[in-house]
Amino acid sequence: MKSESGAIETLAIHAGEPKPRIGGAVVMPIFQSSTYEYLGEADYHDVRYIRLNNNPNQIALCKKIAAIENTEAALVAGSGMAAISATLMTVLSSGDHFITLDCLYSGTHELTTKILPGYGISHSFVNGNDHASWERALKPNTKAIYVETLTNPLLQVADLVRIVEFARANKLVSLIDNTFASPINYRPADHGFDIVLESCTKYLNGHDDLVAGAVAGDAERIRPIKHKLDILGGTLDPHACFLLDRGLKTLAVRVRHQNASALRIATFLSEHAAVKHVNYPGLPSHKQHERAAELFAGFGGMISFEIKGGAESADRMFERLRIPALAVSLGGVESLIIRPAAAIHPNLSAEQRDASGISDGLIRLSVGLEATIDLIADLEQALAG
């Protein structure tokens, strides 16, 4: 049973907080201790030691994340990729096969194609909207299906409802990277996904000052992932836990502002003469707009678009921009802009990028918390130059 109840705004602030308050402190203190007094714990993974993910800051944070994801349990890790790696290496073993989307985050793509095969784990890429491709990919040793709520950087929305049904019908573990949506816009567990993954570096923390990941789901699924992570050592330190806990408290207000701001900016870009195409699920022109409107509480703060003139024009535009920083990552209070082909997916070949629709001139914009009118004015002057 889920132990916390209430609106997500309230849970993000109060869930997991110690009761009674420690020393009367309204804010959870930082427990900067690597080890704790032994109390007779019988299991190795229960011994109180920071690498074993049971520091008081880790415990409180896991309870908060479970509450906002509406799951029984959660686990924090030293990065989003640590969370993804530990999860896939727990769910899958040598000889297993899994199905995944043909447009993955670059780190997950490299894990899938270059690291997991070395452990005897194979994969098949499928189109998230081509149901027949899922059936064709199915094998006797298929154990899981892994998807992303919104793909990076094209903001595609797979048929998530059918994916859950497909997984259940074929007894597959369904895993979803929910980073681009955040639990404010979409709670995958409420829609039937078994395991939810988040790069907390992005929206959950929201301040571009830490790297962290999270896994959420039923307790019986999270427990072995924790044990795997305990051994692999991808632990989140207490100070980072403190910062992430603080960031989570403003998650709802941040994401809702970013939703509204990104929609206005995407609309502006779609109407600009210098812009060829805009990818944003909140626009009626988006291929999966109706699906996104049905599934999501908001369309997110990520936009990708192409301007006339390709990569050279994009780079000239970057030189004229005054507000967004030219940087990777996303979801923070500062707006960030980048060309994915150059900085996010450089390890993919030109042919692989073309097949995924990632042109050299594609621009990705993470909308921050600056005034929307200032961001639009900045983009307008940069596009006019």
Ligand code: PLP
The other form holds:
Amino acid sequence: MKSESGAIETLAIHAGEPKPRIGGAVVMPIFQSSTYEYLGEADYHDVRYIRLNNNPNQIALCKKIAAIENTEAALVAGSGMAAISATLMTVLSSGDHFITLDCLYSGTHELTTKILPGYGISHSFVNGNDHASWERALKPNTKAIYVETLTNPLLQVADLVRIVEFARANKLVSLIDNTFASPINYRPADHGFDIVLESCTKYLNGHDDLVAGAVAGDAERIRPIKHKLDILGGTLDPHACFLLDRGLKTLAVRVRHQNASALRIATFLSEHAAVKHVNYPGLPSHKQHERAAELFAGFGGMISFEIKGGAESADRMFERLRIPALAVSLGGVESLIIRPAAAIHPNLSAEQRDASGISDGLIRLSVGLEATIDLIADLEQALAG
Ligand code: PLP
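Can you switch from the form predicted on its own and show the form predicted in complex with the named molecule instead?
Now the full complex is given, and it begins with the chain already shown.
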């Protein structure tokens, strides 16, 4: 049974909040207590202790996230990477193999290539649009397929419908990192994915002021992940839970504004003489535009583009920009801009970056909530300089 019903805007505000309200408080109070009276809990993981992910703030937030993801259960974690690593280390054991995308987020890429092999977990990288490459990667010990809704920073859209079909046909657990889309634009569980991961540091919180992660899915899948996280220790503290809960309440209005603003900015950039190429799934020129239009409620707030003159021109443009901050991360109210080759993938060789399509001059823009006309005017003056 799914957790709660209602429109996502309403769930983001009210789901999970205790009834009756605690002391009448309209906003869930912060429970800044690490431990609670022992009530005779038989299982260690049920003992009320802050690391065991059962503080009242953690419980309320888990219920809220399950409601907005439309899953039976959810778990909050101390970061997106805590959620991803605890999940993969639960779903996969020594001797297992999994299939994943060749253009993973850099942290997940490092987990896959440098950490999991040390625990006997192997992988094959595939192209999310090349079905034959998934079939070729299948092995008798393949247990899971792990994808991202929109890839970073090229914003490609894998064939998500066929990936779910492929997972079911081959009895694989399907996992998806939905950070770039957020549940406002795409709810993976509704499309058959078994486990949904979010870096809540990005859109779900939306204010660039905390680090958090979440995992959502059926209760029987989430329970062992919670037990693993309880021991690995990737807990979210109550104050961060409070901030994330507050951020979540405005998720729908923020993301919808960012969708609309990013589409206008991407269109402006695609028509600008100094711009060579724009990657944005909302543009008809995007290779998977039709698929994105079918699958997503909105195209998101992330754009990447290349300007004439490569990395040097990009860095000169950054110096002239007044509104976007030059910073990694994304999904917040402040617009952020970065050159991924320099800041996010510096450990990849130039050949590896070229192979993945991340040129030195590629620019990634996370569109915030500033007025779209101000952002366009700022980009225009910076590109003209
Ligand atoms: N997944 C994606 C797509 C990301 O962009 C990031 C961070 O940038 C993460 C996961 C990791 O999230 P966190 O920084 O919250 O650990």
